[in-house]
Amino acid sequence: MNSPGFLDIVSFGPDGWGHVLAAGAWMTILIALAGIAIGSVIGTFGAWAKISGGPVPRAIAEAYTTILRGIPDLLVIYLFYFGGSAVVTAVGQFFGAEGFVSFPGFVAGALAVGVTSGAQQTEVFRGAFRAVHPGELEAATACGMGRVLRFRRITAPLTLRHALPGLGNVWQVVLKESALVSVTGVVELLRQAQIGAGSTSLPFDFYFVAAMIYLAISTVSGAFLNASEHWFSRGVRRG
């Protein structure tokens, strides 16, 4: 059998690899979205702990960001996957199940990427909150706004406006980190390219196509983030 050509790799026909590469790209996007969402929640609470929390929450947040930024991302994924599998296996044995029970690879990968990106987003949100001018918060208080209303109408929108550039950088990192999740058995874009390369002996072709797909995802998502930044900055005078 002849090896497929480049057009066969990107085609969606019966002999093409386009559909499996598209499925891998979709899995990459899902992992990245889940990771950035989990990280946003953690980052919000982490920033609050560092800014407004007491000594104990502040110490926990400092330890969290220091540890997570010092451990390789791949090691964090392994810890979540094998640690989660150990916990699930122990629970299963408690209820009478036998043998090893594997923790879902997608869940482990998304949690690991989310926890890792949460350390970065903690610093992004903290810096964004510090960038909000105190006079704007004082003006909201002078207008009679309570803490909840002030947060919803002033603090949160202004913090998000300042955080968007940093969040864009975190998204790019998360998108590339998603390639590491394949060690848990998840078939994302890079893993699918590896499978195709091994099946056809065309490694350069598959990895080149995968690189172009990553670049396309990054470009489209970057354009969306830039548009969001401009939308949140509407009415702001630029120097």
The other form holds:
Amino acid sequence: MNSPGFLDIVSFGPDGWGHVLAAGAWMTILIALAGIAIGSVIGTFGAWAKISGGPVPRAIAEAYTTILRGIPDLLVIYLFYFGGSAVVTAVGQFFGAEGFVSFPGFVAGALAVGVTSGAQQTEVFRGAFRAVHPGELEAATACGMGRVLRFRRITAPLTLRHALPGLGNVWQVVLKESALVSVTGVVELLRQAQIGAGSTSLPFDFYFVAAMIYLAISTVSGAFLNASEHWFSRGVRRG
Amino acid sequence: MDIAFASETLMSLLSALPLTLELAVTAIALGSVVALALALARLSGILVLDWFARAYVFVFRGTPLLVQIFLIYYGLSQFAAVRHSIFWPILREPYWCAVLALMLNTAAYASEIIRGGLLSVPHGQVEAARACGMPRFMIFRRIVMPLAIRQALPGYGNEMISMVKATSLASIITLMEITGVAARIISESYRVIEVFVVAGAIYLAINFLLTRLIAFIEYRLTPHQRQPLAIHGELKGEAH
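Having seen the form predicted alone, I'd like the form predicted together with its partner chain now, please.
The next block holds the full complex; its first chain is the one shown before.
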């Protein structure tokens, strides 16, 4: 193969990089989805702790959101990657394995992205819960709903509806943050672009294509989120 | 936690603090100029400038900062024209590439914040200034800009904090700022928790001070919103 041109990078042919870049983009989406899913669980508990937890859960949630919003995401990724490896190595040595065992980068990355986005989602859910009209919760209690039933039928759907715009912002942040997971060696979109740049000496072309793919993912998912926001808010009066 | 190791780590991380601050301050300062230009382009009413600023903001906010850093640091060297240009001594340096990427990135976010501030200036204020006979530039300097800054400051504060955090990415292109040194110590010693706690504490301290500083500036810029204490007491008395 002669020195490849720009078209070879985006083509899906035998010499093209299209397939591996698409696989990298898919991995990026998977990391972002896993991260935002982990973050939503943390965010739910965090919001619960801040709204109706006792003084101890509230203090923990407060410390968690303050710390995670004040330190760089890259540091959190290092914590999970190296920290996870240290734990796995210790467990491995306990069972008789020799030497250093590395922690899977995907798990470390998803956990790190999840923990950082969890801090943001805590605030999103807390704000969304405050937007739910107390009368609606009162009405549910008056109908004789138990706490679980009321949460499932009334609180959760109404909170989610108000949380959608905020969650859309968190999603965009998470998608861009997933690029940092490339430092752990997970072959997502940016890492794949790095590999391509290294083996063809066309760094600009590869990073440019990667940037365009990120832009496409964020634009398409943004449009989808807007549409779903519109759909789920059709019962909300505007203006 | 090993106190001796932690204090040793603290000393080596603190020696990297100047580089982190330098990156953040340079990027924010240069970025604010670009951001103001972009915001004015958006509001200029000239179609070409408007669309350029829109496209710029769309691209820089829609792609990860790390990709932008790589595109500038590794990508630009692909072109012989760049390697032979007068900018090469600058673009060859990882420091200036990091500053450039951070600056262009923060400009995109900050331009939207500044635009919001500029749009929030009440039309009556501008009209009054015009009625006083002020020329256009003087209106901008004396009326529009101070009011816009006051309005945009809280949002700009958040952007500054995310810039301080974003300087950590410079470590990926070999710059030894706080996160870079932290990663080196972790990979040498495998003591993750201590290094993470110390490095995190430094970033938290920077961001805490930054938040206080911005709150103080905001307080100074909004004297009209502070309630005079004496009148406050009288109003309370009337309520009875």
